[in-house]
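Here you get one chain, nothing else, as structure tokens; it is the form predicted on its own.
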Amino acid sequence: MSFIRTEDRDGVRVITLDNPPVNSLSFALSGELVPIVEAADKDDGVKAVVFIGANGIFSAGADVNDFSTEPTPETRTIRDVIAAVERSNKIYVAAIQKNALGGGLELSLACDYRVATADTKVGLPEIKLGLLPGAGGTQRLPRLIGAQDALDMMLKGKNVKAADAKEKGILDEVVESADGLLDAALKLAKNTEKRRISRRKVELGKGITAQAAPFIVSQAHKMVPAEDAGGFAAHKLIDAVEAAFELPFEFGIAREARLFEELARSAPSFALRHVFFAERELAKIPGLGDAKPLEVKKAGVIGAGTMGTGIAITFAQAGIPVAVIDSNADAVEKARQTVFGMFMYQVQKGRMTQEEAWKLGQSIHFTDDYNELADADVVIEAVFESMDVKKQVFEKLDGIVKPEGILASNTSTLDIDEMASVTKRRDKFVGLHFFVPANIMPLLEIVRGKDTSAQTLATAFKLGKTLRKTAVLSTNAFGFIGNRMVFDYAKAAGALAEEGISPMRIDRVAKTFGFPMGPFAMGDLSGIDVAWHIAKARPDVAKGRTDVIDRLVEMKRLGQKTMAGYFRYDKSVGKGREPIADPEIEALFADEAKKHGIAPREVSDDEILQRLVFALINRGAYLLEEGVALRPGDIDIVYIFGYGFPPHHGGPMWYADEVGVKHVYDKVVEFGWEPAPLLKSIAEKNGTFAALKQGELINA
């Protein structure tokens, strides 16, 4: 398979990149495309080369695969592409369509000139997967547009839309469609007479002078995490762009190339190409086949409540009309006030227009009439946590919903099975659960019910991409996947403190592994009452050995709603939301631990966050053995996108490869919990979850 066609225009070369479907600049690509250009700079009627991509792009950049594969001597790579338009006399443009990413943007860098399309975005987000630019970005964008712009750019990972990217410097031109891009691209190369590759000195940015050098890098290893707390790219990506301003071009290269390989072989950076990986394996569900899912044109929500209102917002953003049906004309107002403050908060941002917020504010339909959704493709049930009230609200919508419309439950708990069956219409029914707030939070859980068909799964996470989610799959089991772990989670918090472990000592454990907030802060955030809720349905799975909940919810500390639970709250500390440790919870959990004849003991920190997450772990196995999650990179996912798990660890089962199957099972026991037995099997055979294979989770 050829990568690469060339094309001769009155002396100019033009290069196309045809790698589908992002045109990635692969090992194989790179060694098809470095003899190209040799042989472009040898042909005496070649003036000048244009690269351009095909597939509607430039290029996304290199082959996150390739960052795994140890290459040979015989293996070429974009640094090698670029070494080879580097060394040749012609004249080298760069023709931008939609994307430059990464080793795209890198391999145009190289180029004399840039000319790119208006809806073309430009970045170098190799510090998402752990990684710094390592084709030459960190020495020839600084070079560009200064070293504190250069580095704003690629600690954040951020893209630069064409206009702004003209504006930094970085592209020289913008046409407005891809029809005029090759035109613009061979009249500049026809024009030019010699090459314009910089090697001048960096500038630090404006009006910073060459003194300041030393505190300008000493501020930007302060302003990002330690290196053990999910900083380790950045202190070396600032070290690279340190190198642009302090070496000779050739030796910043050579850093470059240096810090990059050590990048790509740390624990982080597999982490985080783990997780990119395990993104992309989302949609891929076993019997899903060729079922063509449904056009979602029109939606309703059952709830005006926070996150009724939030899932109205987050079609609205996705240009889906949506009718909210609430009799509660408090509630209803309150949210009116919701999605007018979110709207409004979106254009003091600049992010959109006062005409597009208005558009977007009346695409949201307030009623308390149910015959409006008489029409809608997808009708998501957002009310109280009951089953009996969810179970009325189905059976009503079942008889005015059109026929091949679906209906969802938003329950973060409850069978939908239960749910579906006062319907008739069960192989439409389906979990769509939506986290708080539901139209900032990221992750969607996909419930399948016993009946749940093909297309409607189809048509669940064809609505999830549109929604902008990731969307996980769960089977119907109590908790789904993330708060059926997150109960284990709890429970082994509540079991430390009952030790005598202050609830702000595990939080900060917690915190410092990389949580953005410990477990008890997060039973504040999400309500005492929801946990004591749920504990009352479900003792065997979330009530914990004292009755501590019990008590809370009886001296209303219900969590920061009451601005008091597990913390204590004050408006004039964090606006309320910052949790201050309270002598009177410890002295709750000291009485209820002598009232069940618990002891108190010493515990190392070490202890605290192996019990934290090791429950995760363990429940996580279980779940895989069980059916409920399909993938080890699912529950990753879940709890990346959904709790906050730090994604440099790749997620509670990648952290368990990471720090040893064996020992997690080990201390499993030691802790006297019962192991899973998918646990116990890998740990048996000193296997790690990332080798299991389908078919193994079942049968382990």
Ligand code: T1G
The other form holds:
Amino acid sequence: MSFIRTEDRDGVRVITLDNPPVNSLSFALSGELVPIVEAADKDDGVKAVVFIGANGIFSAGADVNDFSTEPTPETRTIRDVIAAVERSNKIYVAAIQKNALGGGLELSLACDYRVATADTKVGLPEIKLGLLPGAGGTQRLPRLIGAQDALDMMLKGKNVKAADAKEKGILDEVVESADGLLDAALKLAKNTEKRRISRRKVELGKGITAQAAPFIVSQAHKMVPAEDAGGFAAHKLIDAVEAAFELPFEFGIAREARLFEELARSAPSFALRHVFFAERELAKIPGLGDAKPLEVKKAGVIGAGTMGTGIAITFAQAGIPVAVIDSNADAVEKARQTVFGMFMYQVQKGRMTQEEAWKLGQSIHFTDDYNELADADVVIEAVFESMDVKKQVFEKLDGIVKPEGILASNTSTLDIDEMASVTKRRDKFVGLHFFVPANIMPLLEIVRGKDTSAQTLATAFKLGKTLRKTAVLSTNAFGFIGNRMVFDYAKAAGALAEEGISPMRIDRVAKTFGFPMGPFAMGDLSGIDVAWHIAKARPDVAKGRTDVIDRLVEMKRLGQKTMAGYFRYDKSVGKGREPIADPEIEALFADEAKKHGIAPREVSDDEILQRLVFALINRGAYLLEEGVALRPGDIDIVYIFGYGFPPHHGGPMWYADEVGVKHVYDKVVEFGWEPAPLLKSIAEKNGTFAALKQGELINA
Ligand code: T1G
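If the structure you just shared is the form predicted on its own, then what does the corresponding form predicted in complex with the named molecule look like?
Time for the whole complex; same chain goes first.
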């Protein structure tokens, strides 16, 4: 299969990259491209070369799949293509459309000129894969835009819009649309001035003396997380940029290549590449086939509380007009203020103009008239977490919303099928579980009821993408995926506290592992009363948990919202959000432990971490064999995007493979927990979760 096409246009060789869907620069494509570049160089009839992409994109960069294969001496990579360009004396132009990312941008940086369409985004996002730009980016970008801007762009891995890229000097020209792209590139190809970046001195940035440069770049090491706390790739990326200052170009390229290889073989990078692909697997649902999603042109939200308002803002920001229904005038007023405040904040941050904010605000319409939802394509209820209340809402909606309209519940723990049962459209009923704040948190659990149709599911996933959410499928089981796992995680934390380990120490161990906050701080944030309600509703799930939560609720210590929960909070400390250890709570745990005959014991940090994380893994294994979660990678995505599991550990199920499923199983047995049969069977085979094929598990 050929990945490259060439065409000569008046002495200019136009080389088209064609590797759908994103023209990834695979080993195979590079192998084909190197001799083509070398042939152009030797051809006296060729005055210049233009690189352009097919499939509506320039290139998404090197093929991420290739990093897990060991190249042979014959393998050609994007580095070899760039080296061939570097050796050539012709003029090279990159004609960029939509994206030039990673190796795609690095290929264009080896050219003399770069022109792009206005909708283009360029970037070096390798850090998100636990890598660094390994095809000259760490050496060329600092020479093009100064080390400070280059470091900022590479360490954040953020894509840059065409206009900003031109402003920075990355692009020479921006054209309105793809129609004029090739002509603009052919014009630039007529230039005779060679502008190879590799021959330039590195500048730090505008007006900062070169002498200060190496020192300032070395300070960057202090601005990134420690190597074992997710900063592994960042420090090596900074080392590569330091080499740009201290070594001749070719030596810097060699240094970059070594650092890249170290990262490509590192556990954090394997984990992050797993996350990259697991996220793109989510919407591949067996049995969905070619179900055609409905177009969502209008939405409705029932309930103008925190969740309802956040969901409404999410729709507005995705360009979908939304009607918010609430009979409580105060709630509506509060919601209006929240929406107004939200959009004004975006204006203050320069993320949108006043007029854009006004238009967005207008696309959210508050009313108490259900009839306004008659033509809604999807209506989401976000009312009080009571089955009776929700059933009343859905009975009413069923009689008003057009027959093809989808009804959804934002419930976090209640039974989707029971709600659907009061409607005549069980096939069009689905759970859409957003995470608070709904307009910020990326995770969305799409809950499939027993009668939910393939079309409804396909519509839900398309809607998730439109809302820019990371949507994961769950079947209709208590707590779905994330919350079901967090109950076990919280229970494990409580058990440790009853053995005399302070909540502050338990939280510190979790944060050292990479969680943004520990289990007790998280409990205080989400509210002790929330956990209490759930424990009361589902004693089977809460089984084994002692009465500490009951005692806290009696003491009206509900968490951050009452300035006291597992920890105390003080407005003068961290704006009232900084957990402060409270001996009264440690005494409470000791008291409960005594009542239940639990003796205090010495526990290592390792065991604390194992009991927290292995509780997640064991529950995840149950969810897989029960068919609640579709794939191990889905569980990883839920826990990374919804609960802050450190992505450089790949998610709970990936982490189990990293530490060894047998080791996890042995520890689960040692802790006296009931091991999931799937965990046991994988352990006995010395297998991995990653090796599970969908067919082995899925009750599709
Ligand atoms: N390699 C392999 N497959 C890729 C890929 C890549 N770089 N990028 C995308 N895909 C696949 C993806 O798995 C999915 O496959 C399909 O393309 C559509 O992707 C040497 C070392 C370009 C903005 O990190 O940011 O260059 O599910 O769903 O939403 O220094 O893809 O269809 O089978 O995301 O329209 C650096 C990663 C690589 C860019 C398009 N580059 N890609 O978004 O589609 S490392 C990146 C993206 C590198 C050099 C280094 C996005 C996109 P499938 P999608 P999208």
